[in-house]
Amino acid sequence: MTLGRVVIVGAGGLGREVLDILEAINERAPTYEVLGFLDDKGGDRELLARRGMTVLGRVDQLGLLDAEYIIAIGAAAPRRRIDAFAIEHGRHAASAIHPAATLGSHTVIGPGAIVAAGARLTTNIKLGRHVQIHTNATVGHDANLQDYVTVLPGANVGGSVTLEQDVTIGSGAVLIQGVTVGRLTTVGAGAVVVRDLPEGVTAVGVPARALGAQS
């Protein structure tokens, strides 16, 4: 059997979590050969060495490696930038879906998605490019998570919610059914979103409101 060659972009904690996901996938059925990591800052080489891994070079080495890639960086902007570079150089993104995640029927997973252990996605959900659903987060029916969205641990995204491009949902946040969060907006940890949010703001509190806005 020929394994898919893959490199992880980002050698920090999230990168090691992605390595865990790939190893869990391989335990079910040999699927990936993980070549190593790419990181402009080098990462924690001691922690990587404990896993039998190393940093192969800087991120621009992605254009030279014959491998698929997974971008293990939490911030949306560098994900978008690295993805554009990779596409320009003819590289293809792999997805990392932990076997202990639950994906319901008619769920569409875009290239480069990361879905961590304990994540729960129900039915008719769409994930765009390089969407990240972190540990124990939930996404309800008919939700649309556009490119480079990040849903951090323990967040609850209700049914029919739309998260536009580059949105970040903080740990433990709750979004009620049917709301839309505009592109580039960040919802703070523990916030409760009960109405639509515009683009490019940071929203906090219960109920969530944009910083600087009147309650």
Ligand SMILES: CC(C)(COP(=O)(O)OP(=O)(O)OC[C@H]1O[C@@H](n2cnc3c(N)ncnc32)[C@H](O)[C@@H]1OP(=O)(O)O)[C@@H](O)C(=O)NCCC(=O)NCCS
The other form holds:
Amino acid sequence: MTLGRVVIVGAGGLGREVLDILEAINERAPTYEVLGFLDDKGGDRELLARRGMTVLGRVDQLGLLDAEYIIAIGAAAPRRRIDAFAIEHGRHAASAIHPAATLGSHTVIGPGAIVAAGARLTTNIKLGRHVQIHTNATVGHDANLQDYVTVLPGANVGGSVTLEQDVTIGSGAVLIQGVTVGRLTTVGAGAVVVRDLPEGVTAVGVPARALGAQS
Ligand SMILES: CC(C)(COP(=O)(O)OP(=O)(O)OC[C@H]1O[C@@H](n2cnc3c(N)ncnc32)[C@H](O)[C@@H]1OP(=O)(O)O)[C@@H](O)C(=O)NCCC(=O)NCCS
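Could you drop in the structure for the form predicted together with the ligand? We only have the form predicted on its own so far.
Now the complete complex, all chains and molecules, led by this one.
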């Protein structure tokens, strides 16, 4: 059986978490051959060596390697940039869906998704390109998470929520059903979002309000 050759872009903590996910997938059924990591800053070489892994080079090596890629970087902007570079060079993204995550019916997962252990996605959910759903986060029915969205550990995204492109939802945040969060907005850890949020703000607290906005 031919294994899918994969490189992980980003050799930090999230990169090692993604390696764990790929190893968990391979334990169920041999699926991926992980060639190594790419990182402009060198990454956690010592910790990777313990896993029998190396940093193969800088991110632009992606253009030369015959492999699919997973971008293990939490920030949306570099994820978007690296994805554009990879597409320009004819590369295809792989996904890392932990076997201990649950995906409900009619859920559509875009290329490059990372879904960590304990994440729960119910029914009729859409994830765009390179969306990340971290450990123990939940996403309710009919939610639409657009490209480069990040949902950090333990956050709860309610049913029919829309997260526009490049949105980040902090750890433990709660978004009630039906709200829309505008593109590039960050919701702080532990916030409770009860109304739509505009583009490009950072919102914190209960109920969540944009930093700098009048309360
Ligand atoms: C919201 C957030 C993005 C703000 O970061 P920032 O722009 O660097 O803002 P600062 O740390 O300068 O804080 C600005 C103000 O907001 C407050 N604040 C920051 N985060 C907050 C939060 N989650 N809830 C409530 N208030 C918060 C700060 O206390 C500060 O208030 P002050 O001006 O009265 O002192 C960040 O604190 C956050 O919550 N990120 C999510 C991270 C996360 O979930 N990580 C999990 C990784 S596994």
